[in-house]
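One chain comes next, on its own, written out as structure tokens in the form predicted alone.
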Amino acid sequence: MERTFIKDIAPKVGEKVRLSGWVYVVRDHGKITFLDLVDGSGMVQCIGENLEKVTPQTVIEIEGLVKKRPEKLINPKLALGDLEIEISSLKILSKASEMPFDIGKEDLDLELPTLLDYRALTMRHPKQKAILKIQTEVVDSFREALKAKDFVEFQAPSIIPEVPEGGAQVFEVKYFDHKTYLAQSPQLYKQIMVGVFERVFSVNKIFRAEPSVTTRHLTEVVSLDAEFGFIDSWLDVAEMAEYTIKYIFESVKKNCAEEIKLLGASLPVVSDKIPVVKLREAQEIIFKRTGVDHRTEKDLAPEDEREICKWAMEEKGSELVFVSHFPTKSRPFYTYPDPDEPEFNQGFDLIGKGVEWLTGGRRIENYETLVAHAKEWKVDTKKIDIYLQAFKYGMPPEGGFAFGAERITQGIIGLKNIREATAFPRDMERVDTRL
């Protein structure tokens, strides 16, 4: 008999299957047992006397019949919750060990550090399923989003022989005979590309050598990067990225509806057009509904990331808000400064709930203040040669933006560590076990 996958069972009441999959759940009632299998589509309730003692996470496979459960036994929190398998057959696959804690408990409850330490199991309970299925969801549906503007997607490199975001926060690698670097950002290579094919994006992994352990900073993160060319304003950028995120909230509501309402989760509330303010009309929004002056810093605090998204929802009825022209000299040197105020750039960030989100803007297409840029800027315009080639050769007006698919996904859901976002998180103080 071919083997069914449980969510196809539904059409095959009265019929004979074959399922194979984990225990999650087993209710030992002496001569009867229930127990609750899981296979990578669902789960279903199965029934049978006399059977071979299971544990859970056991591996089995079973033969049974689909019948439908009595209407007072349904059970509606479960998508087949009005079926089970009456079980004819048992064999067992593979005997898991005893548990460390209770996996088939509705919330787990456990400390981060023994989430993390126990992650090949952990990852089997279906919250912390619904939690990497919808990130999947934000990274296929920010694909689907930029492809259906025409957008081609690209492979940028890991190893990189500059650092174009500036700063030490960087991870170095001997390289055979050559120093090296793990990118910051696949930022160079997609404006490479925007010559090459006009719309571009990317998801890459990127690294981080940030001195950091806080809910919010990985040192590993999956990058969703855009690029694109002949833009008229920086104001283009905001939009494709405000379109961009709205088609994944969208997608993530219609394709993860039961993982939202498994974790409990609301998606962001986002008002018909994104609010834009400039760093200083936040900072003055900030310090008139504080008393915390922080008008003449360089970037958002924690805090006041936290305050303008307040704001924005207060008065233009938004999770999310769009900061903008922040100092030319606190970006990278290819940000585009403003020419009405050359002091401050022609760059974004978009802030959700409170935390950064993404990070875009205009980008400077011409070759020779590119090349003056990046030598005030002290990056070493030798090592960055063949990203200068495709200005020199001709670049039209650009610009891109860079979502985290990470603190996306502790937004939507609501996560208070984005270590819960990943399946494998890295941070300072761990490589799959605490160092």
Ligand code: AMO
The other form holds:
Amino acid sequence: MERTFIKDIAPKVGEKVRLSGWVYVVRDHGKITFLDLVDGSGMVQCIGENLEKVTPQTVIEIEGLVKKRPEKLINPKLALGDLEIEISSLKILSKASEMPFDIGKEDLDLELPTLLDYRALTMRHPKQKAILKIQTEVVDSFREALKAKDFVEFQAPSIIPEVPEGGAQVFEVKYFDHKTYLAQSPQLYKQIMVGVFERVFSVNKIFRAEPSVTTRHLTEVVSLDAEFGFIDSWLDVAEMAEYTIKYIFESVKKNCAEEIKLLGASLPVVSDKIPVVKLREAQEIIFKRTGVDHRTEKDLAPEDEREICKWAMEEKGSELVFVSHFPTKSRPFYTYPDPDEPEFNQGFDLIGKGVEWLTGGRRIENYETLVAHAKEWKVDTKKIDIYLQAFKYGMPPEGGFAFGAERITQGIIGLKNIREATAFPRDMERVDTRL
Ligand code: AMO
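Having seen the form predicted alone, please provide the structure of the form predicted together with the ligand.
Once more the chain from above appears, this time first in line as the rest of the complex follows.
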């Protein structure tokens, strides 16, 4: 008999099927055993008499009859909670050792280090799987949103010769006899690609040598990057970012409804138009609301990001807010200074639920200005030669943005720690095992 996926049993009531999967929970009632069987597609309760003893996570193959459950035994929490399988035969394919924790609990309730120490197992819990499913949907829908706007995906390199974003947060790579870096952003490459396809995006790993352990920083991040030409203003870039994040929310709502429900999450509230404030305006608002005076700081502190989101929700009905116009000197060399106030630039962040989800902005497209900026920012122009070529030989006014996929997932679900938003988080203290 051919294997049936659990999700496909509903039309087979009254028929015999062969199912394979993992035992999730076992309940022994003397002669009768109840077990929940899980495969890649779903979960179903199975019942058998005088079965061989099985432990949670043991991989089995069964044959049995698909039956409707009696009305009062229907489990409304399960997608297939109105069905059960009456087991006629059971074969063990791979026996599982005794689990180090009870995986059958509604909530795992493990401390984060334990959750990660047993990552191969904890990810099998329905709520952990739900997080990873949402993360996948975030990435898929980012792609879909941009393809619908004629963006072309490209593959950015991971080994780069120069640091585009500035700062010391890079991993050096000994590359034969040369010094190179793990890419902290595909920034320069996506800009080059605007000269090729006009509208491009990439889904890449980026690497940040974050020297601190926080609830929102990883050292390896899935970066969702976009870049496009022929813009009239930086606001066109913010608009595209807004369209993209709203598309992602709609897709998660539509395609991960079960997961959202299981996690008790609710999608962020966004207004028709996400509010936009300049950094200095945001700092003024924060000062007025809290008395905290950060009005001369060059960026928002974490508590400022939380406060400006509170303001956006209370005053504008949006859990997301754009903050623009950071001091030109505090942002990377390629960011476009505002002609009306050149000490501030046309770069912006999108803050969601109190955390930065995205950075973007208009870029300098004029070759001479770009070279002058690179020098002023102490970027070695010889090492970014192919980048500069793209600008010397015709580049339209352009801009772009990058979301951190884990930050979006963390925000949508309301996870306390970003490490839960990804399968194999890397940080200063962990590369799979604790360092
Ligand atoms: P930035 O450095 O702000 O911008 O990164 C873009 C987005 O990536 C995510 N992110 C991180 N997430 C988790 N852990 C980290 N250590 C981490 N670092 C970054 C954040 C952040 O908003 N080149 C620009 C983008 C652009 O202008 O297009 C850049 O790299 O969500």
